[in-house]
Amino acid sequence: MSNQKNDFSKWYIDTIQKADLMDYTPVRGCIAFKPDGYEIWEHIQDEMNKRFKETGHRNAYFPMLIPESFFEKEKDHIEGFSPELPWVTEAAGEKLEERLALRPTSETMIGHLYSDWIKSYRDLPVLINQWANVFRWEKKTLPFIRTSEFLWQEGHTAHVDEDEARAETMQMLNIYKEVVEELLAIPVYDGQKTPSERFAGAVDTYSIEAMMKDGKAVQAGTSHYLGTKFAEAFDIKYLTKENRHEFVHTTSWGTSTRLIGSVIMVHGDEQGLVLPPRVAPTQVVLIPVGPWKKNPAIMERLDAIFKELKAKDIRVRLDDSDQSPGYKFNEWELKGVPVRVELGPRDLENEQALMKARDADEKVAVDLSNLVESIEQELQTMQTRLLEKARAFREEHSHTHIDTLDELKKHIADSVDNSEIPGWILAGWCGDDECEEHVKEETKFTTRNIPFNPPAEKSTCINCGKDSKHTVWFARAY
């Protein structure tokens, strides 16, 4: 195993693969799912659901290829997009008419549908979300983080005005951020993203901004208000009580296969993967231990233990194989498992079996006859034991007394020389976009949001000394 500290990449990709979560295919930056981590992604994907449905959204599914016509609708949405687009030009042996874009998101596509769709103020809100695989043709590509064909969820929405609408995006980011937070135990910044940052064809952006392990963020999620533009460029209208005709106000919001890099690089240590209770494909592994095949009443108590725990919903395995012990824990670590229980036959003499949990250092006994309720319990404790680490980790490294953009280099330089990661810094913005990119290129820390909750205010910008309009957090980031 990679050292997580000296080469945080090469311990990440060690960690994805160690505990066997995907594989490498011929086409570049595209992954195979393999079934726990795949698994990961729908536990996300049902818990989303579960608050998707809550709020009245429905889900449904566009097509893959979208016309070149579509994206040329509006502009700001292919500049953006252009760079990224992979293009199908042929097909069943002739040449396309019309080139098709494999969609990089689905606003174009959705906002043509919606205009035949929507009418009447009756229609209205159009409350759909979709489970879709995109593309972006990225340059530089790493599993779950970055890669040029991901698994995600977009949201589409159409409301009779901007009050209505603006309150739909900050109800899906807050929902994006309970989710984060509840099931993934990964604490975000919220906030808003800066003008240069923002989704190409939006009025505002909205994001969860996550700190990993190794001081970079990750943009976990992000809301859309789109304002009436996608409205316009595809004559999307609706006849209001008062018999006018009206542009809707649209949405969109979206989370993507990142969260599963995410969680392994904020929960992963240096013996591999560590998964949240909520979101791991398996929750505890029963091992028989010792010369257990010669008492066959430990395997008899295990697979009691074994009915009990899947009788409460507990994603369980019982490891029964050949391996031993010693290996068996070493490969259910890498996977990442919370619970371990272990049982032997002095254990069973004893009445009881080992317990441990994957970010603990020893082993605990407990009595059999209280075995599931400590297992349960566990299984909330570490939950809400690794979201307090990785709040106590981001606020050790989230930085709030660096002004200017000289104490910001030497910040940096002094990371580096002690072997330490820079984090983030909060600092003042004056809402140039040139300064934006000064620090950019001077240091790699882009904006990643202007909070809503900053935990200080800025009073002058990093960059040129002005007054200050926003407080934001800086960072390099995935």
The other form holds:
2 protein chains.
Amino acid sequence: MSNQKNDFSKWYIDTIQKADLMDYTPVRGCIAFKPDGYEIWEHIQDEMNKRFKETGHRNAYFPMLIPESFFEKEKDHIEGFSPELPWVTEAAGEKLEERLALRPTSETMIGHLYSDWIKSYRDLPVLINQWANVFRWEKKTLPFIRTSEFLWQEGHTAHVDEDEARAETMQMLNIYKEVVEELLAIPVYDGQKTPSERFAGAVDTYSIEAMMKDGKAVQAGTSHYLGTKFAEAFDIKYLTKENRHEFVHTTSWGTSTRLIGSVIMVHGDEQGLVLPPRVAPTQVVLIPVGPWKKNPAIMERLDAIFKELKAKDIRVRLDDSDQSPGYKFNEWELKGVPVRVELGPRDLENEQALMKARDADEKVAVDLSNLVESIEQELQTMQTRLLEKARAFREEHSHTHIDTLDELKKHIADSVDNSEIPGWILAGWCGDDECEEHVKEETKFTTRNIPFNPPAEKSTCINCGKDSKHTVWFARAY
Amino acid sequence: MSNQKNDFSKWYIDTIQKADLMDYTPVRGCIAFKPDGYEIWEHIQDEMNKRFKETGHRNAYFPMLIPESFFEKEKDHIEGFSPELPWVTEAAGEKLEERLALRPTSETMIGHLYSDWIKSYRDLPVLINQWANVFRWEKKTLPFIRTSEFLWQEGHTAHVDEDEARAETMQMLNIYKEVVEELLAIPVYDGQKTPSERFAGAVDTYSIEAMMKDGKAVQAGTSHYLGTKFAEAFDIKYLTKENRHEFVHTTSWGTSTRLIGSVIMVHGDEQGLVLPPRVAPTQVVLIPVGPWKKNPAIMERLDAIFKELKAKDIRVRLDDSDQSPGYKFNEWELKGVPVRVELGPRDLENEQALMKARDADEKVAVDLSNLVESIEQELQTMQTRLLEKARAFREEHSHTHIDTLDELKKHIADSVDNSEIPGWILAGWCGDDECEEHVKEETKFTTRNIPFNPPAEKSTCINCGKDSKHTVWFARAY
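Return the structure block for the form predicted in complex with a further copy of the same chain; the form predicted alone was the one displayed.
Following is the full complex, with the preceding chain placed first.
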């Protein structure tokens, strides 16, 4: 196992492969999601679906292929996406009359259909979500985080007016924040993107941003208020109660399989994955130790515990393979299983088992009489503890006292000298694109978002020193 | 509403659009699955996933784009699929070195990866399923039943030997039969496909076949024993316990969104959809009738019933819109909602409501005191009743006394004369491809499958009159 601290990228790549989450494929930038990787996504899907449905959304499915002419209808949109599109040009032995793009996102196809589906205020709001594969043919790829094909959900809603559409935009951002924090134990800052980082075609883009263990940021979810831009491009009008024709106001919002990568980069350690119990494919592993094969009472007891945990819908595995206990401990630690239970002849005599949380240093002895309760308890505690640890890590690497570009450069240089991660900095910004661009050129720090609840308010622009309009998170980002 | 009996195709197309299940799109043969259509698929997915997981399968996700060279490795496979493939030839502004096909199925990509994942008998069996979009650029399309892009699940398993792989093939066919009969209330015949109807690259293909209301057949699911064909093409070998290298035996099996089309064509009637309760997006609709607006007690009572049904996880809607009751009745019948409940002032006085099952002729009065129980009961009864009705319909239109091609031709001519559907015929077949082909040319009746449990055994080939090797279902098919 490579060293997480010294070479984070290598650690990440090694870990996700050894832990059997993914594999590379011969198609550039496209990975295979193996069952342990895909199941993390399934748990995310379940939780998102629950919350989407509770807030009145329904799932649908739209064509993956999008005619070239559709993209051209919204000029920011085509400018933003055209450099990354793969194209179908032939099918069934014939050249197509019009090229078809593999969707990078579905605003255009959905805009085209909504213009037909929406006629009157009675048809509004339209609250639809889609789970789908999307394509962005990017130069630099990284498994889960940035792949040519990835899986995501994209919500597309239409509303009578700006207020309602903006409320929807915020509601969905908030659901993302809750799911990412509660399910993935990843603390995030919610806030607004600067204009240069906006979604191509949006009026306003909001994001949740998470800090990885190398201090870099991952944009973990975005929610866009699209105004009437796509409504105008695709002529989505409705008849108001007062019998006027008005453009609808639309939103879109998305989260993707990069969340799988994030959960690994936030919680993993030198031994491998550390998975929050709520998304771990295996939550508990039971391992017989000592001369257990000569002692059938061990497996009998473990079988009983296994069944009891199963009955409580806990995802449990019993590892009775021929490998040594030490091998098994390493294997299941690598896979990030939250709780390990060991039972050997001496433990059984004492009517106890040893329990170890994946992120704890020590095993603890637990009476067999309340082992199942202790496991349940530990799964809950660990879920909270991982969030707290990640929050503490983030606070430690969030810097709020850097006010100028020179200070930032010195901070970065010092970090390199001390083998520390530079982390994030909270700084003032005058609102000028050029100041933002200059910071990026000089430091590779980009604006992450303008947080709704910044830990401090900064008064001067980090680049030009003028009065700041916004307090912004700057960081290197995936 | 067009007439189901006189023009089944038009009835189908009209109904699925009016009932808001789908919409056409500007991309040839690609439809949009609207929420009410997609939700039927979600219920199918839930049930399939439950059964796949119970039998030890896990989900994964593989790249959608498949290099051209992969297809060429298995000659039957490329022959079968190449006429229908769409190709990506450019991406991000550059021409690709090798064309990439939009997957029609994933045996080749998965074969390539399994050759890497499988090393030893300890790695077997591999039991993986994928939910994905697939593409077959076919000339003639029909919403849900045959579309250029469709959604499906494809299972891909690898085993130590033929016995185990064949047992898997049968297990999955059986799961399909159970889900289609129990969830969709569609009776099917399970059996083996003839060689000419086999999956491209399979040793043996098995299917479940369902009869639509126009007498045509839909292949509702297939399960393939692939032998070592793909293992040889992609070099998937494992080390046996005895230290020998052997090819694995693989299977694949799939069901698709054509099941949505099937459920409509099996149960729908002149008034529109008739949805089996277990897959209906809305299972119960509550409708206030009479002068209910002047009588707030009506809505209070309906609200209470609504909440009680919700608490029991019944998918219920309360229609308090301004439309007339008659309009609402038609609307919800069109959408196939299984149970309708009406409550008006006079009903309330009598402490009763009127309940109507979608497929019943009459409303029944039910005491409000046990309305919820009656609804639950009716949902269960209707689920069973729809299956029985579909079975009775199928028996009525299954013909077992046609022994020669001339008799079949006469049967078809008589059907046309009497405005009846020709249905299916059970006939003997000598096993010769040419006999099968001749029947098809003369009658458009194709072999559906060789049923495991035919209602009779037929002794002579329908075409050549020689001894039959198999008793086969012949029918026109979608």
